[in-house]
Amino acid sequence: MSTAHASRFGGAALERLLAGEPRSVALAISEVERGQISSGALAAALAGHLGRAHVIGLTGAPGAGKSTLVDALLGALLARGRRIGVVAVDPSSPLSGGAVLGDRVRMGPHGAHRDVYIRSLASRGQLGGLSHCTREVVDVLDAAGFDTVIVETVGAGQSDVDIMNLADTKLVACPPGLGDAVQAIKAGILEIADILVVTKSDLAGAAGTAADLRQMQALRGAAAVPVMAVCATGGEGVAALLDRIEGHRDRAGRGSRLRHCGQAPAADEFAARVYALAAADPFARALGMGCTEAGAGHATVTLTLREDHLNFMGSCHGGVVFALADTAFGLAANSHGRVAAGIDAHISYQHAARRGQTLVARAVETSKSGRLGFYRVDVTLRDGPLVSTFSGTVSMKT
């Protein structure tokens, strides 16, 4: 990598991409995928803020319905106030090299929502599924602070298996009508699974595609592998799909990618820490929120503001602010790995927020002394005015 491009992707280029700025995040990829900065050198330049985003793997054979319910989840991943990327690994064209873009017509209803990114990466010949640069794509992804990130393959034989290595929650579609009971019980690509999806439910043969996953499995003497059946056109069956790929992350983490190369997830244990806690916190969850940073005595915490966020007035009812801010400060405060109870809590308003719009609560630890944490929490509009400010003390117990 040469000095001019290492330069390109260091200081305020750094902080814009950090701060999601599109425009930051679409040179990050261009440069990543032309070879222009290395794996090691993204790597370093990114150290600290990988392992926020959840990754889910969708794979499958080519017909599958993959792009469909990439859309579906889309539009299920917004109602919740989630920011999304996706990464959709596409045939190569044979004339030009690059992406056929395919999977893009399918996404067009989601596509162009502002806390949505798309990029198609071209296959370019690679085997796995995957393209040479997809991990990286992930990372800047990550970094970029997206809550999710989904990573689509190219259409996958049995042995196309490398998103196993890359995906948090591993989704494989299988459609009915692509085979019968003993090309089910063939492993391959199956055996990759956390969840199986059986898509285009609404068509014969559906049931019966589903019944053949579950007699794979207990055939093989396999642990049971939930099989979903999803009709994406229709919206049947992707919120309890959703739900089902959430729980799985809570249980299992995100980072698993970093894992495997032997990085550590997240920025280092603090952060870790905080991210359970989070995934844990049925209440945050039910309101949409989501934790994008975290460390040693700070955290942030976003929402994007729905409908029933609102109150009579039509703007962001306060108590959802408080609730934001109180989210990220117990957080904050729980970083440490001891519990740490709210004890006091201060909170002032400064503006308004409409539907739509995205709060963000950062919490910092102000000081300590003795047992007793000190924090303050500032809600802004993403990129925005200041929302409100909120200060509290906790009592840490061992």
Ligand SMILES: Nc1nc2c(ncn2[C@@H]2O[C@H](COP(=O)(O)OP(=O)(O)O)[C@@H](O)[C@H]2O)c(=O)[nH]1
Second form
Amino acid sequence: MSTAHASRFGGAALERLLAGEPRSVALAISEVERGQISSGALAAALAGHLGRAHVIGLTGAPGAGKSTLVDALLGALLARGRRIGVVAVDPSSPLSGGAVLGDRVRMGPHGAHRDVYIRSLASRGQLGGLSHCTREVVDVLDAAGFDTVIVETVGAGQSDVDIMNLADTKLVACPPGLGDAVQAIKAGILEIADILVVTKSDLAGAAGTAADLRQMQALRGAAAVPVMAVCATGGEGVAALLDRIEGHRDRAGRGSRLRHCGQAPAADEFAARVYALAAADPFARALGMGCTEAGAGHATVTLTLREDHLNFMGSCHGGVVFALADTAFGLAANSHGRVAAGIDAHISYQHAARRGQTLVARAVETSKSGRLGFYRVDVTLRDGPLVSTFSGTVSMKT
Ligand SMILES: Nc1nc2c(ncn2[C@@H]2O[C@H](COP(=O)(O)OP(=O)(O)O)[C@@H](O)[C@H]2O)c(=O)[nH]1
Ligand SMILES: [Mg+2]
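Next up, the form predicted in complex with the ligand, please; the one we just looked at was the form predicted alone.
Next comes the full complex, this chain leading.
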């Protein structure tokens, strides 16, 4: 099944999705929701296109003012020329239809803007499944080129914390009233905040809630998280909150969410190209290699040694070391987007590697002259000695 669906997201369908065509985006998300695309197939199709969107997570108790705040943020983001995807997650809602309506209504006029795409996800009975599904939906929106993706989720314990871990910047909404702040602490959601947002700042008690939150942090000896007050209905504080959110993005980095799940974000077009090439290499995947870092003229590929990587002496097969170094070499040489084919390679072996150890091959371009490129690859044990050195030459087609 996964292969059939993987092919659906290859070629033209993937191109349309990456171009942000709304119908393709909706189709991909529906398939994710129905569990029709295995995460492996989707991850392979989207690899190399992730980490460009800034993902904002917003959680808080029901009625805290989250959806109203999302709409206010949409207005501010649209004013800054952004395209925004919104995922509203409501684990308590038995029916997605109800959640869609509820959030559409509350998210107000901005929800209908052509640069805004809103999707609701409701429980399918399993909370763990919901956070997994949410992650895939966020990946689809990220790959589809949305600048900002906002995930609104009801503060309801562990599944909510899991969902918030999908975000680069995490906001916790605390409406006026100490009770709500205490609830948030109980649910363990205050700890995950990058910014604490006191919502409904027009109501009496908002200043007190902000003071309580600051005091609670001081009492708990926690690192101070900024506390910002906003009135989403009147607009006060919204622009300042967005400045704070985007300031956090600039420090933490877009795509920092991906580090939680061991995926490397595509830092630039070169990296994006290399990750896509790596994902499209069945030989490297079959051996268990993963590309962990890439850029213009360089790439790092890692492999943890399994039983079937060993030779008759019980140490890592020389062919495996060669394959790893050659893969890093090929990826680095093709980072430039011109087809580069290896024409010569030399390898030397310095150190034997054993089962369970991780090999790291880092390829760098040493020089380029005309159509020829020269690369050097060091293969080491992770944080350990040099296992092998490899040098290679490629010929590039213009
Ligand atoms: N006074 C006031 N009410 C607000 C504000 N933001 C939201 N509300 C109200 O709070 C209620 C819950 O808002 P909603 O955004 O649906 O909360 P959610 O459940 O956290 O998404 C609604 O009746 C909103 O109109 C605000 O800034 N000031
Ligand atoms: Mg809501």
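Residue numbers count along the first chain shown, from 1. Values in this document were obtained by computation on a predicted structure and should not be read as measured data. For clarity, a rigid core is taken as the largest C-alpha set superposing within 1.5 Å between two forms.
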**OP:** Look at Gly75 and decide if its Cα position differs by 2 Å or more between the two forms after superposing on the rigid core.
**Re:** no
**OP:** For Ala28, state whether the C-alpha moves by 2 Å or more between the two forms after rigid core superposition.
**Re:** no
Original post:
Taking the rigid core as reference, does the Cα of Ala279 move 2 Å or more between the two forms?
Top reply: yes
